[in-house]
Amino acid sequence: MIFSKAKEGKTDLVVPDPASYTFQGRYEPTKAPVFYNPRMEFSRDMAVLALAVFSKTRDRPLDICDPLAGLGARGVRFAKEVGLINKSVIGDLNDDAIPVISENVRFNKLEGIVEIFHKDACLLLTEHAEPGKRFDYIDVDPFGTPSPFLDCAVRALKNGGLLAITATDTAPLCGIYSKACIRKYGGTPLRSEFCHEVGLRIMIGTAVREALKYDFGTEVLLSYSADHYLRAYLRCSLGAKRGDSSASSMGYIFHCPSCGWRCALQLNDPWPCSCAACGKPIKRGGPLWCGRLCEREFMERMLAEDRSFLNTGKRIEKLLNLLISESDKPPTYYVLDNICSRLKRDVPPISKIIETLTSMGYESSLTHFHPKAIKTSAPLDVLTKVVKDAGRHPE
């Protein structure tokens, strides 16, 4: 094996050498024998803040998990970042991954903290299911579905815990492979201009599905798409009064791929048959959560943190004022190309657009899941007229 040094935040890693892992000229983690990807430094200084601020919401050092490492970059970062970090327990089945997370952790002089397992993900995670063994929070960060260690987290995670998902298929997520959705997700996907947020909202339904089998109520601090992969940070709570609120935001969103029409509905309401605007067919997605997508308060307090050994912490501003301005708006975005394509008017500016809708008393703002969509509570003929008076008519 062939290694060189990184740095990601505080914290100096080996990692494999880039230039000896390549595929037509771009440096492949799959490649490697210990998997690394260099792309996802932002979600991973994404994770050192939101668990920064978590940590500074419980009365003790936390206990983390991190059960697919790799070569163990977030557990070792957590441990050298975060502060009050009772231990963090790092895991991987990758013969190869163990004596890198090994070094990883000399390096970083962390041998009282880390404590690392050569396992598979859910072994190690069900071994951490007995009352006194759980953690405070648990990274679950896979090539491709999250959804086979769903169950074995929520099980060991404390009451109250925080449980951090990835999700990098977003090929089935997203509708292109709807059957490999349904499969790994039990949900069916819409393949639709808004096909990242039902995507996201469709990974999310699955881990409050799985909470809710052991009585646990899910809040989403956090959650977003960016790049490749969806990824969420889910706070569950013991009760079944909890779970019952978590359940009654679970639902589908109804789309009409002719006019764009689209409503989200909880699980026990009433289906429709055709689009309420067109009475043309309609396409449903689902089961997802149809809740809040992110908490203010959370984000307001992750953006006090300080970023500035953050190598993307001016992408990290970006997106969380952008998640701010959005958490509030109900679901589904309108992408304005697509509206303006069907008026045939040119394309006129997004702000002008969310202007109009805010002076109309409509919540209205961007979103970063497309930078050309507006997320808005103004109901589609509402949002047509809008853009078809401020459009102009081709030259």
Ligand SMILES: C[S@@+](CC[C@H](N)C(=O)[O-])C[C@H]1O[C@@H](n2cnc3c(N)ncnc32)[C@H](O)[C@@H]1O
The other form holds:
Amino acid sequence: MIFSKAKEGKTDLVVPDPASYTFQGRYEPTKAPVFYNPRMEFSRDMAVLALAVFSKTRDRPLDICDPLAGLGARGVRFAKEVGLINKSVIGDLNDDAIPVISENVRFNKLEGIVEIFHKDACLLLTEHAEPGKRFDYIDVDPFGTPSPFLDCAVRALKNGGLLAITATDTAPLCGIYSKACIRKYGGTPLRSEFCHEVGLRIMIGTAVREALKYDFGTEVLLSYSADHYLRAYLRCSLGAKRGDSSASSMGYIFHCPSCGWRCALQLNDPWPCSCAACGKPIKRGGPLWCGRLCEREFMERMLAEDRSFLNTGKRIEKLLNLLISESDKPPTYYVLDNICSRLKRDVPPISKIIETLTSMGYESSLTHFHPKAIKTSAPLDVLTKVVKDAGRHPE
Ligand SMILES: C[S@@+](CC[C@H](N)C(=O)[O-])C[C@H]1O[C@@H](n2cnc3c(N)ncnc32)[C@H](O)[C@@H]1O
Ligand SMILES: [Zn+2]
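Show the same protein again, this time as the form predicted in complex with the named molecule rather than the form predicted alone.
Starting with the chain above, the whole complex follows.
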């Protein structure tokens, strides 16, 4: 491999030389013998902060695992930057990755706390599934879907541990390839204006179901959609009651493509057969997670952490503030342009619509999922009237 150097956070990394692995003139991570995507630095920075916050909630230094490590950017960074780490176990199946991970461990003087394994991720996790060997934090960051790694990750997680998962197969999850979504996640996606939220909820729902098999209840501390991927941080705690509570947050989202009406229902609720607003046929997405997508307190604590050493600190602050503002809003969002095109009206300023809805007593905010969308507790007919009135000239 032709090497270069990069610095992420406080960590120096040996990485593939960007100029040597290109496609159509641009660095292409999949062309390099060991995988490293500089565009995922934001995701890794978020993970460093999330793990720093989580580590302060545990009573002793953490044992963590990065089982699909590439050149070890996550596992090495956590060991170097998070502080309260007892042991960082890093694995990858690619022969070429192992010497590069070793080099990165040496480079950052972390030999004392990092263990490296040339192993299939499921095997590595299964070998750590017995009591005493389990992890406080596991970061499942694969190519495409995390589904094949969820069962073994849950089994290798300590009670109250944090499971972080990434999905880059957004085309299936967002409904472009719905058969692939059904195969990988056991859920039907919804090709709709809020398809990214449905994709995130399907991914989370899949992990929640895997955890339920072992009587783990799941709390979603943080989840979001960014760039080409979806990401979630799930705290899994043992207990049948906790499991029942998580199961009650599973359900379906129904959507009318004609008028935009939608509703979220629990698994046991009777299904509507047609749109409650216009009577036309509706579509169903799920099973999926209908509960909260983030916990406000967790994100406030992330915001209180030092971010000065992170290259993406500004972007993190922006995302966390948006996530806080939308954290208590109901599922799905409305894209203002779509409402206006149904009404055949010009698009009013989104801030004006949010202001009016809020003054009427409806919880309303922007959403990180879409720059021109609104999350609101207002029903569609109220929102439509507010948009219509906002387009009128004062008399
Ligand atoms: C998306 S990359 C990981 C990127 C890395 N987490 C980061 O942030 O830089 C996925 C990695 O998983 C490895 N991999 C794929 N299948 C695997 C398996 N079954 N077990 C272990 N590693 C695997 C690949 O070699 C690749 O390095
Ligand atoms: Zn309808």
